[in-house]
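The chain below stands alone and is given as structure tokens, in the form predicted on its own.
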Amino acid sequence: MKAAPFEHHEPTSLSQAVSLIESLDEPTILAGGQSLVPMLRFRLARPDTVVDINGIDELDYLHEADGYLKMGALARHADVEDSELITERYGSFADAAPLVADPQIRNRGTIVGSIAQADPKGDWGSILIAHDGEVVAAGPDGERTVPIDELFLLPYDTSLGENELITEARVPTPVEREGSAYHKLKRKTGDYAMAGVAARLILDEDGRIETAGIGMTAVDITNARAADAEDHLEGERPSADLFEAAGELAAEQSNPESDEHGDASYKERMVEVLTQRALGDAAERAGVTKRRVTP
């Protein structure tokens, strides 16, 4: 099936990205199209108008810049999976990015586009929220800064405003002792998240854990972050008794629901596993020998 026709935009600058959508009733904005494409193939979506930004070169980066990692709205999935930097620095990315589809899905979909699509299943978000990270969101008003935890309402809903798009999503550059990690269930190469854990754990000089963060994907309505868990952890010397232990408070939090692929009760476990994998691998990043557990 074709999809439907529509108005066609091809914005060069973000300037006047913003300016069209602020003028045209009810844009759709197309980055890589790795949801609407599908969406416009079925005619699950009708948009009268597309404002295709993949013409704006200023939104095309992914580097470090004052004390952030930052991913323009055109850095791609494969973009992460193929940096130097992402694979020397940034374990969860690294974990996260080979996982994200297909390889072809991978060469167009981008890191925001999938942020902006808020849907619960997809994995940047939980990394996000691991990292603390934030959005960046440009509209008539100019541009403001939205933490991670604040950006996430519902499924395919978020806090953005009706003439807003995000044009960085970013996390603050790792420091030392620091480590993370990204563990994802999914049933076949391709397919969304079952479940999926992102860690991140910064440790003091005297080896305990000063930040804990940890964010869950496809066992809620929207990416979760685990903070019942997060809080047990920090103050606390990294060990597999403690990760268990945050483990089940990971699961405590979630709130999956049955589907074909698993009851809610498998999906739970599936978080307490993958929470404590997570943990291990970042704690081993941060510098701690590894004590693997394997429930």
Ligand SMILES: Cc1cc2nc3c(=O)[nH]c(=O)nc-3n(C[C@H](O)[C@H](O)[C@H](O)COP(=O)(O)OP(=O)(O)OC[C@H]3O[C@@H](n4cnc5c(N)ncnc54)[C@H](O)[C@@H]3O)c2cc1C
Given for the second form:
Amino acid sequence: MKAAPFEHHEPTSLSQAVSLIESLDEPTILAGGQSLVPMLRFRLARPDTVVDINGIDELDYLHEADGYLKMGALARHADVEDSELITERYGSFADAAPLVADPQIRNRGTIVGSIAQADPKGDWGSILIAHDGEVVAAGPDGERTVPIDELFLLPYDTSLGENELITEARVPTPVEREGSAYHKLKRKTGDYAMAGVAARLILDEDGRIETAGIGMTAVDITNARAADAEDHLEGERPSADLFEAAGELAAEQSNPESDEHGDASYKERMVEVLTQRALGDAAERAGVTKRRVTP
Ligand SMILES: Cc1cc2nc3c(=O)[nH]c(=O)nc-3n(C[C@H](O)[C@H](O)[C@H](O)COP(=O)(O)OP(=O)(O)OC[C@H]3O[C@@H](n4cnc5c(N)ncnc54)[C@H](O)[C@@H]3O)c2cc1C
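Same protein, different form: I have the form predicted on its own, so give me the form predicted together with the named molecule.
Next comes the full complex, and the chain you just saw is listed first.
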């Protein structure tokens, strides 16, 4: 099947894109096209106008600035996978990038497009949750930042306005004694997660957990925060027993559905295990010795 006809625009600057989007009725943004193009082809999406942002060079960046790791709307999954900065400093991002889809999709698909798609099976939303990330949205009223916890409403639905686009996703740069990790269960290369867990820990000078962040993939109607597990961790010393209890709390807070890949109770058990593993790796990367945190 071919896509239904639509008007196509190719702005070359952000200001041009913003005025264009403002002037159009329900425009659809095209970034990597890895989710949108199949939807167009199968006529699951029938937009009147498509605004292709690939010609806006100023949105193509992945760097640290002003205390954030900033990913412009054209930063691709492969840019994260290939980045030395990511390998050296952002464990969860480095873990996740090679596990997203397959190499072809990673070469075109963008981090921001994935977040805007708001698929509960997307990996990056969980990582932004664990890192207390946010997105920058541009629209007719200027720019605003949206904390990731306020972005996802329902599957494929966000709190973005009709005439807004996301220009950037960002997370705070790591501090001393910080570590993060991502663990994902999938059946084979190219598959979405059956379940996934991102964890981020910051330890205080005394070795106790000062900040804990846990984001879960594919086990609720949106990427979800395991807030009870985070609360349980904060103020405590990292240990295998502590992480086991946090895994149980995360599993209790998850809300997976049974499907052809496994029943809900199996997925809950996987959340428990993946949470323990992600916390173990995050703690190790924050400087805790492996013996204390590996179950
Ligand atoms: C077979 C397959 C397997 C996949 N596996 C995984 C996986 O394991 N993990 C994973 O995380 N993802 C996976 N994906 C999704 C992939 O990561 C896509 O790249 C991603 O969902 C969309 O990014 P994109 O840049 O291609 O966006 P597009 O397809 O261009 O757009 C997706 C949606 O986001 C909107 N959008 C895009 N950019 C913006 C913006 N800047 N502002 C506002 N709205 C915007 C579009 O209008 C559209 O509604 C998979 C996809 C496929 C087809």
